[in-house]
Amino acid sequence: MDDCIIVGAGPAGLTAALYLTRYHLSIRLFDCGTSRAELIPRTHNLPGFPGGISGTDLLERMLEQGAEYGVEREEAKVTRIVRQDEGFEVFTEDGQFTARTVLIATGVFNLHPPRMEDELHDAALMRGLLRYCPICDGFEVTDKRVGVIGTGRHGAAETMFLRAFTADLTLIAPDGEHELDAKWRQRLDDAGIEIVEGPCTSYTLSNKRIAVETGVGPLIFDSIYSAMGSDVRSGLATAAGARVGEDGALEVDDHQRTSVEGLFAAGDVAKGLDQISHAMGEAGVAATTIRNYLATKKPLWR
């Protein structure tokens, strides 16, 4: 039976298992290769990396550095996670694994803008076009045109959190007519935000800009915003018994620990500011609290 296993190897996962097999714990790292981490350009909200780091070197630097402590990343997919009376099992599509603890590290999956093709998807994305988080690169977009596709209190809010940047902003319905109440309404035109009715139907890449088939036509920015929210991967804990909130992220307490005994969450999964440094930080925190928990059922002196 291993101390830890951890589901997830991005910056959360990375972090925790590095912490615990520092703290000379038997751990395993699954992960299915999804890391939401990979598909970051650049970040640069990151200290400690002058002129920015991509997401893949990141997790190649931070898995090479727990490699020189025995951490091993195995590419499984884990499909269930069932409380024991001293620990949990964990399936995978290969096989059953045990452990005294778990911690869930799997993050969220950024809902694409509709009907944009994966491999356009993937091209806007890697040049700066498309973007999906403001508080990491809202700086990259100062003073340039920019379309945030999304709709209802959710689009509306990411759309003036980036007029802090830029004074040229387009909110778009994704699907047919917005979903704003007056207020919301009344706020966005007050700071000079155009509003365009969907749908988006198509989109362009050319000369460093992208073109967005709307409602009223094409309108060409220099990055979009998808303000489409996420899909948060919480399923293997709430099929353990793991409360979620509203918004369908786990709810940890202060020291990240579930609802169910032995069960911790760190990183995007969790309630919390979506940022790699959050991540980490929680993943610390996390792994901290599981040598603790575990200090309390047997003795960890060497």
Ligand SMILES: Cc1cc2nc3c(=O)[nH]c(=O)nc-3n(C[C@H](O)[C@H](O)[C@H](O)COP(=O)(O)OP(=O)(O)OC[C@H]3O[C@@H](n4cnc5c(N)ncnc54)[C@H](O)[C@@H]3O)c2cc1C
The other form holds:
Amino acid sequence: MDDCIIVGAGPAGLTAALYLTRYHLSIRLFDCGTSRAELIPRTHNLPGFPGGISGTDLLERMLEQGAEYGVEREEAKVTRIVRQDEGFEVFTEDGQFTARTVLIATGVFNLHPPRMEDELHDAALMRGLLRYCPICDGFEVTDKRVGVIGTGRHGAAETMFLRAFTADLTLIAPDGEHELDAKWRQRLDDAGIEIVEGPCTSYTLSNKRIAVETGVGPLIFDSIYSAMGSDVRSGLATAAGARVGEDGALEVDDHQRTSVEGLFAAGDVAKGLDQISHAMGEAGVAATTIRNYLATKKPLWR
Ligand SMILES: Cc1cc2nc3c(=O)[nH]c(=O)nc-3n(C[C@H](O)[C@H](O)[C@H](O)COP(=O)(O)OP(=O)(O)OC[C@H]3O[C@@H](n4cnc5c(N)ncnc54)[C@H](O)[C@@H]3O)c2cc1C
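Please give the other form, namely the form predicted together with the ligand, since only the form predicted on its own has been shown so far.
Full complex below, order starting with the chain above.
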């Protein structure tokens, strides 16, 4: 029986793996290769990297650092976690494992703009023509012409957040008419934000611009943000009995404990700011809580 099974090798899972192996604990680290960090062309808000670093380079460095202490990423999708008397049974597509504790670090999946082909999506993302996270890279669109694909409270709030970076903003409904109440329409109007009805039917990339076709002719932007929301990958934990909040994120206490004893969560999958620095911080807290929890179950002396 391992001390901890970590599900997910993004910034949260890799940080926890580093801490736990440096506490001389035995771990397994499963990952199915869909980290949101891999989509980052270059992050500029992660402290310690002047000039920024790409998401793939960051993950590679974290894996390399972990390997110094024996961390090994196992390519496998975890399909089920079951609470037992002494810990957990963890199932992958072709294996069954046991651990005293489990850390869920499975992240979230950002929903893509509607009717955008995968190839164009990936090319636009890598060139900064498509973006997902104003907290991360709003600075990069300072005074640029920006479109936001979204509607409702979420789309409107994201557009208002971007208003502190640029005055040239258009909120485009992804499908048909906007779902905006009078209060939000007024707030957007007061901020000088253009509101365009959908649907977004197609997209074209040129050298440094992206065009969105909505039926009123192409709208051309320096960047568009997708404000389509996210799927939180909390299913493994909820099936094991863990509670989620209204936004679908796992509920955790100040020590990253879920509502199930021995089951912890860190990173985007847990409630909190969806950022690398936060994922790393939460993972450090989770790993130390796991260590202290295990110390109540067995001596950890050398
Ligand atoms: C385009 C873009 C730009 C961004 N820019 C920045 C930025 O500049 N600064 C910043 O701080 N943040 C940025 N972010 C956010 C950042 O990527 C996330 O906050 C961060 O990756 C969260 O780390 P995590 O470990 O919680 O989740 P993730 O990095 O998403 O990792 C989760 C891991 O869990 C694995 N997994 C999921 N389910 C299973 C399963 N069932 N079995 C096995 N493995 C599983 C996945 O394969 C994945 O590797 C950006 C995000 C995007 C999309």
